[in-house]
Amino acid sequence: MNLFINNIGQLVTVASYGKRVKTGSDMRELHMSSNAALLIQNGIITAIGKNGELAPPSDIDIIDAEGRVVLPGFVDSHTHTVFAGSRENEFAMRAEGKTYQQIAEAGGGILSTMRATREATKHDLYKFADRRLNDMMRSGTTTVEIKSGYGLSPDTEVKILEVISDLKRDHYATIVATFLGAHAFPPESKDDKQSYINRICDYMLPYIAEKKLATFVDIFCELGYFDLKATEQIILESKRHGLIPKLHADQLNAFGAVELGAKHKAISVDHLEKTNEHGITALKNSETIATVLPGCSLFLNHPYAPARSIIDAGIPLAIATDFNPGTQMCYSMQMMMTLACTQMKMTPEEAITASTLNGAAALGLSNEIGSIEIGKQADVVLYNVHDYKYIPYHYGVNHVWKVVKNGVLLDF
């Protein structure tokens, strides 16, 4: 499709002119222009320039977005979007004071989950999905990791990537899947958690591999879940088979993991609620993206990631919703930006780059998205605001007017 934007009041560009990530004091370079216009031609920006001496080739169509804020469409790279049920009673004991654990020992927790979606079927994960993500696209989302980890069996785990697969195939979102076997021990294997891991390194990640069913395996390194050899063991087992590892990260202790996946590699860790100056350094001495889930520390009136001192030792931030059922159900980025402005002491400027651009490159496609610029895949989103400072200034609130994917303009 080719479009015509123009009178745009703030074209917020983030551009990066070739750079991979922002890191540091340019995470707050915008790189933002007023009275602009905006030329898609074939899904790709050819044109960007100044409204009134840009013109539309003839026969194009034209959105006169009259004064408004123009952004890169949000890149969420880091959620739990297929699954089954719903865990609104753990929500409840958490407000009684009941802890994580002792969730989990009255069968609540991941497991909980586990249990409603190995009963579901596919038709029914991918409903509910497709329902999910097109909220999140009427949010200002354009692009979605979505992860496996709710079914723990191979049958199971194989049946969510094939749902992510054609959820990939059919919607407009661009979705990025990631394997995530490693995210609990199930049931069956609570007295030989090593059979479980020797399942997935044996079966799940050759048959993944071979199906091309995940593009990244990410493993929750936490004490009492995966510890530091089982991370290792599944992290050298993935990449020999071509797979990307990520990391769930220093969410409840710090004991390595943040460093183990700059060791290896891992294109980002994310949580990082307890990483500390060893993480940080080990951080500044990688390509290492580090991810902040600052819903999850709202939802669980948990500490959150020491983002402030991450961005200023210049390692790359992103920004994600990490959406699941039971500790963080929230998919708005708007609300994420308000809660890294508040609370993790990062300005307007940084969330917005940490939401777009970074966590582009925490999928490895900071290429092709994430930012404004010419030759790059034309998602772009219109807000009914002024000014960019805005949409995390007024929360609680979608600020979306028109989203365009892919050079299309959607209609919700």
The other form holds:
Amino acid sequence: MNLFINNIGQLVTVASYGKRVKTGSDMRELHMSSNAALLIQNGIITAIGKNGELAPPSDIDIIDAEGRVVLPGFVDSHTHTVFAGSRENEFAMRAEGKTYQQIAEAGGGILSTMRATREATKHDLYKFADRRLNDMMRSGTTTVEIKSGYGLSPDTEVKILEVISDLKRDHYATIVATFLGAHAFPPESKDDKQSYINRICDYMLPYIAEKKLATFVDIFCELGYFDLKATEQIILESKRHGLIPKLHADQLNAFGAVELGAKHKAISVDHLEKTNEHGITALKNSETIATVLPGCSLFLNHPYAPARSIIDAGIPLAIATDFNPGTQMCYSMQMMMTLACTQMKMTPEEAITASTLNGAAALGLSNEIGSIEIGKQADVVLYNVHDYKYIPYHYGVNHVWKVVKNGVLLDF
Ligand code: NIG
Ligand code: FE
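I would like to compare: after the form predicted on its own, may I see the structure of the form predicted together with N-(iminomethyl)-L-glutamic acid?
What follows is the entire complex, opening with the chain shown before.
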């Protein structure tokens, strides 16, 4: 598929010139050019230049951007997109003063979505997730990581991972699968938690690795869920099977999860609402990416992750939605950027870098996607705005005009 995009008002490339991830002041450097044009051939970006100077080859589809803004597609590196049911009742309970933990202890929370997801057919799970992915793409996201974690038994976790794999095959979005069997303890293992941990290590991980059903393994390392010992056991076992660890860390309590992730070279540690100086020091001495999920703080009225201190310490930071039915029912990365700027003291430039190139790095994909550079996959989004800063500024609306995924202009 060949495509020429001309008359681009602002081409925000987020170029990294071969660097895996951007840190510190480099996160503010978007390498933007005005009055630009872009050539895409066979799904790859092949030329970037000034409008008028870069000539389109003959017989090529042309998009006249009419002065609009172009950004790399967003990379949402943390979502729980495959699930059944919904939890608006818990939302209402929180409005009346109940906390996330109180609702979970009363049988709601993750287990409530687990029950609905166990009952759902693969066909239904596929259909629900497919619609959500279409919506995500309409709001500028072109790559989505999806976790299992609402099955919590070998059969149902595999069912979810198979749905993710089918979506990966069929959907325009680039999809990356993560096994999150260690999301909560299922009711049947309530009195023997170790038996569930062993089932993950001895049965689920080898099967998932053998069938290539996931790239990453995630663990909800939290008090009342998976403690440091269980988390470490699962990390070591995952690595033995060639699966790469990620963690849900420091969401509700800081007790060493971030430090453990850094020690074991997790590709990312995500959440970090409670991360303190010990976590920051551990990350500083590692290659692990700090992924913040500001939508979760908004939705649960929890503190925000210390993004400013993390960036200022030179740690690579990514932003993701954490889209899920319990704690974050929004998949707009545009909205996450607004929260980053208003609640976490990030600049619009840092928010864009964290939502594109650094998100790609959190999935190990930043050599292929996450920026607009020659040789990279052509995932580019055109916005109906005159300045990129307008996107997080005018929030709660979708500014996307057109989405080009892998060189293909999507028809919504
Ligand atoms: O990332 N924290 C754990 N997991 C999800 C919430 C899942 C749920 O409540 O359904 C999260 O916030
Ligand atoms: Fe999550």
